[in-house]
Amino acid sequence: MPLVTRVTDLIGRTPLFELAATSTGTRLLLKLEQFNPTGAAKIRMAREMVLDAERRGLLGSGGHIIESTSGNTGLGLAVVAAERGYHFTAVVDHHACKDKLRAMRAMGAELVFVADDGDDNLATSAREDLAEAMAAARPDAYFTEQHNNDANAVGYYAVAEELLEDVERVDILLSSVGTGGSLFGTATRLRQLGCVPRVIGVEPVGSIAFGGEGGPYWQSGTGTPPGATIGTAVDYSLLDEGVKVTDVDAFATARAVAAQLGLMIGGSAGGSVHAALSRLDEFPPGSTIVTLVCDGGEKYLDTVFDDDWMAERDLLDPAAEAEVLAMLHRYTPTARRAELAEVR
């Protein structure tokens, strides 16, 4: 990598990891976005939303960025704001990972909470309403409004370009849907480049983007909770299938992948990986399946990887973890299987 002068110059060129493979040549590849600055994919779209606002004259010198965030978008905006001389206010709730909130503060962000201490319910709608009102009250402020900002998806175009530099084709693009920017932005650019994958979106049970009854869930930074509006970044015209994964299965997968391989992935990525592993044999032989791992598991040491936190919420399920471990063993790629045999 060349010498760089800005943190955002480090965005991109994240690695692909072959998690699983079948005897018929189907591979499950993980695009490890935790290798971006802030340890998450969303810094890609945070940068693009700010650059787009500057190009359109919506954000002036020394201006004030305001966003409703569960953490990763806020981390990205905190970096961009620090680099470009803006003030940044993150409207948050206590459902967010504590380490994400601490990191935003460390980078100079102002945090405004919509709930009292001890209330750890997801409050997406309340956050967005307050962020919009705060921006409207300040003449120098710009509400990036990630769920309804076209620049969100554009920020992920580079993901598609990177994928096609590393693999010949992407047959199935399967990933979690929060704002929708990462999945649908990547899918859009893949199509523009002549690759038309089957697009499968994953959301938590309790999310309403793919229909069904809404309810509470603990997967962070993904899904659309009841009462929240589905944003324009969710492009149903590109969606071939939407699936739902329980918190138990999502978190069991993240924990099993960490225990088996030493790879820490976040809870929402655990949901996507579970959806892919559970049906790996159903995909056409020789398929290349790519899942976007939006962030790493290190941010969830006090939640997903904390037995007490998990048990208090009735999410700890050793049997579910054992099932994932069995799938990981069954689908161990040939190269890794050979390495293990040598060690033994």
Ligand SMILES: Cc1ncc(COP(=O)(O)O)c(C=O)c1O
The other form holds:
Amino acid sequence: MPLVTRVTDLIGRTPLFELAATSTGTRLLLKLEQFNPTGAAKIRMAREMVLDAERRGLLGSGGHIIESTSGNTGLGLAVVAAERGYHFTAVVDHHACKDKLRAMRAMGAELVFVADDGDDNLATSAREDLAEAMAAARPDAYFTEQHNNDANAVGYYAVAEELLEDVERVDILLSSVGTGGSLFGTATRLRQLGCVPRVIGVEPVGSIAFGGEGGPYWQSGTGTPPGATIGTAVDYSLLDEGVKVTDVDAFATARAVAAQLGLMIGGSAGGSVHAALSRLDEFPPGSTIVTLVCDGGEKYLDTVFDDDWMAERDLLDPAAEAEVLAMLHRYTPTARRAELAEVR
Ligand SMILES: Cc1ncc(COP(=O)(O)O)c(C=O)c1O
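For comparison with the form predicted alone, would you give the structure of this protein in the form predicted together with the named molecule?
Everything in the complex follows now, all chains and molecules, and the chain you saw is the first one.
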């Protein structure tokens, strides 16, 4: 790698990890987006939203960026703002991971909390309303509005390009849907490059983008809670199927993957991996399935990986973890099986 002068030069070229494979040649590959600066995929779109605003003359020198964020978008924007000399205000709520908030602050961001109503419901719509109102009140401010910003999806075009450098084709793209930017941006660019995968979106049970009853959920950074509007970044025309995963299964999967492989993935990635593993045998033989791991498990040491936190919320389920461990064992890729045999 050449010498770099900006943190954003370190974005991308993230590794592809073979998590699982069937005897019929189907394999599940994880695009490990935690290897980006900030440990998350979102910095890709944060940079693109800012560059797009500059190109369109919406953000002037020394201007002010405002965004509503559950954490990872804010981390990305904090880096880009520091690098390019902007002020950045993140509108956040009490659900955000404390470390994400501390890191945003460390990078110079101002944090504004929406009122804590003391319940478990996500405050997504309250955050967005406040961010919009704050931006409207300041002439130099630009509300990046990730849910309705075309640059969000464009920020992930490079993911598709990187994937096709590493594998011949992607048959199934299966990943979590929050704003929709990462899944639909990657799918759009894959199509432009001549690869048309089956697109399977994953959201938490309780999220409303794929219909069904809304309710509270703990998977962070993903889904659309009841009351929030579904933005334009969710491109239903590209979606072949939407599936839902419980918090219990998503978190059991993140914990089992960590315990079995030493790979720390976040809770939303746990949900996608659970959806993929549970159906691995259903996919046509020889399929290449790709899941984007939007962030790493290190951000969830106080939640998903904390037994007390999990138990207090009735999320700890040893049987669900054992089931995932069994699937990981059953679908161990041949190369890893051979390595294990050598060690033992
Ligand atoms: C933790 C987490 N989960 C899921 C996602 C997917 O979100 P989106 O649909 O907004 O791209 C992201 C985005 O990178 C994320 O950071």
